[in-house]
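Below sits a lone chain in structure tokens, taken as the form predicted alone.
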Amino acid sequence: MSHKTCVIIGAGEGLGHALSRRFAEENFNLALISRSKEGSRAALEEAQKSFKDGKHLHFFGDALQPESITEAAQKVIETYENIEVLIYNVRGGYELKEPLDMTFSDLESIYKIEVVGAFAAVKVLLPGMIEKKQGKIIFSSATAALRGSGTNPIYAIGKFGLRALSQNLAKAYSKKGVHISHVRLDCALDVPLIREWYGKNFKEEETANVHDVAQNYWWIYLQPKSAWSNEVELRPFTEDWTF
């Protein structure tokens, strides 16, 4: 029998690359679809040496071009034989401006990226686990799905749209054996991006460890049918928060 695979879109170094470890240890093998090899390079590479004997490769795909991510997905699926997680862990940007502000496209790139780019994945991996009656589908998110922000309203636009998403797809398929989850991240992850952006202010024990943060991924993955979490969220012990 082969081995199961995990389908990552958005494999970057920061969460990307511990989800591919993750996996990874219990011997999946790792389809890892972004906009570039290099950007995925880490998770390649975590793959690899986790998991020696797995099937771990790259396939191109940017959110912003929903058919890519689809054309990614159907490669996916000729390459693969088992498929049995999906993780869309990617994210718009951070551009703070007021809402009168937002342009129209800035509301169609946000749209693409966290909404049709999803859609798009789970068009095509879907029907195979409803098939098969089993499958996990599992949507990085955040609070802004939650809660809107009056300077930063784009990414909470995004959020909002994923959450529905994810509920909507959850109320029509788990009766038929797919497990999906919206993981809200309230919190900055320890990440190299989020290192630069504090510079001297940075301090550890308030973010979350992306590795912690993955051990989370697994054990949603692991939950049995008759007590599935839909929505999980995720913070630091140091994290103030409201929701």
Given for the second form:
Protein chains: 4
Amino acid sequence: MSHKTCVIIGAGEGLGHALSRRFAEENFNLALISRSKEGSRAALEEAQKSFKDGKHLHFFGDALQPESITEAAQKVIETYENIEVLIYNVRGGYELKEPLDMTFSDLESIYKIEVVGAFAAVKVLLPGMIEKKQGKIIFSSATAALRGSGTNPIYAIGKFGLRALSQNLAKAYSKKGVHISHVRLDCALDVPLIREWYGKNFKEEETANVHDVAQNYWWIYLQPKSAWSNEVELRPFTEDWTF
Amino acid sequence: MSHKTCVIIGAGEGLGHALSRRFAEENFNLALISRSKEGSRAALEEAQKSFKDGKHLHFFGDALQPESITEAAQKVIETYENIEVLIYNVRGGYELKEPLDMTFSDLESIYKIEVVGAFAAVKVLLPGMIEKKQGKIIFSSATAALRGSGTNPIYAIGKFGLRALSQNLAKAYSKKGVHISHVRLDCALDVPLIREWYGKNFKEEETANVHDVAQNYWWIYLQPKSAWSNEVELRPFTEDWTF
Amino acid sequence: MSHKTCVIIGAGEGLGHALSRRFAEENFNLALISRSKEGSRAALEEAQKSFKDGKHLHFFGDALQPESITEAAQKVIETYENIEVLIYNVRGGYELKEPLDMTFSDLESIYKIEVVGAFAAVKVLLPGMIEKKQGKIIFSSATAALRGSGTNPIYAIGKFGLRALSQNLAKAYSKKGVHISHVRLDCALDVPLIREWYGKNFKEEETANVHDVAQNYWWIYLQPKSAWSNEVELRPFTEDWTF
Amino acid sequence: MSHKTCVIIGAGEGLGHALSRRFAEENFNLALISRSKEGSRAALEEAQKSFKDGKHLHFFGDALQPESITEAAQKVIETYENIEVLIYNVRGGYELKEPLDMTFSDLESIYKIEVVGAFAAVKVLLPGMIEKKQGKIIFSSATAALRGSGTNPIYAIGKFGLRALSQNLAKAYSKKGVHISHVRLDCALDVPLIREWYGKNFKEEETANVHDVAQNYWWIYLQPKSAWSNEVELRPFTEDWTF
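For the form predicted together with another copy of the chain instead of the form predicted alone, what are the coordinates?
Complete assembly follows, chain above in first position.
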């Protein structure tokens, strides 16, 4: 029998590569979808290192063109059996501007990235899970999904939409045996982008370690069907928790 | 000095006409934006009846084409002074389908209707309010803004997005003196559509009366700046309240 | 026919006296319950000034001895007809300490003040409202009802409990025609205690004016039964809004 | 070096015995606190079976007499080293009555059971965790902590208070290295009481299996300090999810 497959959309050098490694360590095949093979190189290498005999492949997909996510997901279906896990880990740029400075293009992009792209993947991959009454779909999200912002409004609009999608799916398909979970990261992650952003002010202990987060995704995967979490929050012990 | 103006986008025969009447009763000019003058006929007549000397006009605008909302709002600015209130009262069809049956077109439409259209209006009308450090923007929303659904998923995606937009705006512009409020109607409204839908099972006391709702919008308008509500919930006394 | 009566428990010189004035202005009799007549002097004077022919009386009641609230409420029933409004406006001291420094006595006191005292009043006054299918019960609360605190933990425990009580009552008795509402003040109030506390750092525009808040209570009173708010939030336009 | 110790307060034949087994399987000593050794017999036997060389003991403690919880916790401290986990798993009777039928005694009891008893245990056991910058405190809770009820109001008042306590503690002591988590069970558990209650209508798949829940507690224990959940929700795949 073939190995189980985990599909990660948005498999870059941040949380993506940690997720790739964590599932590969459990002998999952990794199907990695992102805008460029180069961007997923770390994720792919981690997978190959952790599960040498696995079938780990990169597929082109760009959430800004949701139809490319559809196509990538379809290729994944043609390439793999036993697709057990879909992780949607895409995120838009974290662009600070006040709401009135948002452009219509900003609104369109964030919606494609957070909602339409996610739905494109779900639309292709969920029916097979329902058929087998088994499967896990995990959305990487943030506190921005629960609270708007005067300085980072675009991100909130995207994440609110993603959370709505996640709840919709959970309410419709949990009973069919598919576990859908929205993971709210209430913190900054320890990823290259954040280290660069904070520069000298970066403090490792004030961020979530991506491998620790990936471990939590693994536990969500393991949750037995009598005790599922549909919404998960994660924050480091240092975080000032306001929501 | 010219009369104050209230702009209502989505001024149909449901809540829209009641809002039109309520603000006209207080001697507001009414600028009504909707897809057809015919659809806004009741709202226009109510305005004319309640404030005879008011300047009550209809402007074409269809949230499915957000640029038409932009244009309508611009015409409103050219036509009126003292624009004090913007009410975004548009809503999409309440189409029951399971999430996997949503189309990409559904996703695009609901986002335009609930988020992009609203933002289009805000983008034109808010700067003038900020300049005068005065103004009220009210979004008609629903419990679907807080909770997903397995049977009515499209609506939730739209309303979550609208709530994000509302919170973003409130957090950015309250300090500038503009009051932004998201009104969650946790119930069915007593409007022709709902009466038709429920047929014999319609029970008036299980719905919110649109004039009672409009009165609440009026109180939001009146709220002094030291005691604003940015999120308001309304439900009839009969409602089983689960969120 | 006799005038309507508003019962205010916790009628001091802060929000209490403003509520007293606001309802007296509408020709309500005021029944004021507090620990001392001296403490309610301002509230009583406001009532007498605003409604000269009203029957305005003080009754002794101390939430730390809930049975005294019961007795006071019983005297109110014997003294007045048409008791239409009950406002529970008591609050404990805002004592900053870390959770481990809370004493068992702190826990007992805050529960009496926020929950048992409120229930004592409700137990006496609600049945008459149910009988007449009419009445309003308003609880003065705070954001502490929704969010714990590492520095002011006692207050949160009390307010969470008060909110639970309020929701319980709303769910049980709305259908009987009694409107129960929990008012979350997401801010400091402009009251003597706060002015003293902040000293030179006090900024009027960063607080809610008690008369503006009282006006909002009045609107809650006016809400028609097809469009009630069971939870109301209020904050000044200057407030940084995090929950 | 001595084994780690897990303290369970409310170690009966429901979730308690499953938690006892799960931590014993990981070679934890179990300190079980409950009203009677007989009531904790199953929990004690599970511990002995799963970790034969462990030091598993029962201590008398009744949350209705919080001082007995204090005493039990003090005995636990004198008896064990390495107290790493405290699970507060007590709950009151699930008594259905409308709010007006609550007695003052009901209010007093539920507060002792849910809040004062929990705090009593925390007050004794948390300082040692802070000193070692290590430890986990888990509160068994329910959706009643987030939503009032017209038919089961006592329970909600207790659980709201417990959640406040949990958030207070998390906000004050996470930075000290102690992980505090509130587990919301959004469902019925498969325990003898529930089976008896539902009788013929009991459906196993509509409840959470206690061993599955205990496994989730174990994962909370394992969560690394860069990625903690302070609030966890659990429900079976069959649950109609309304909050």
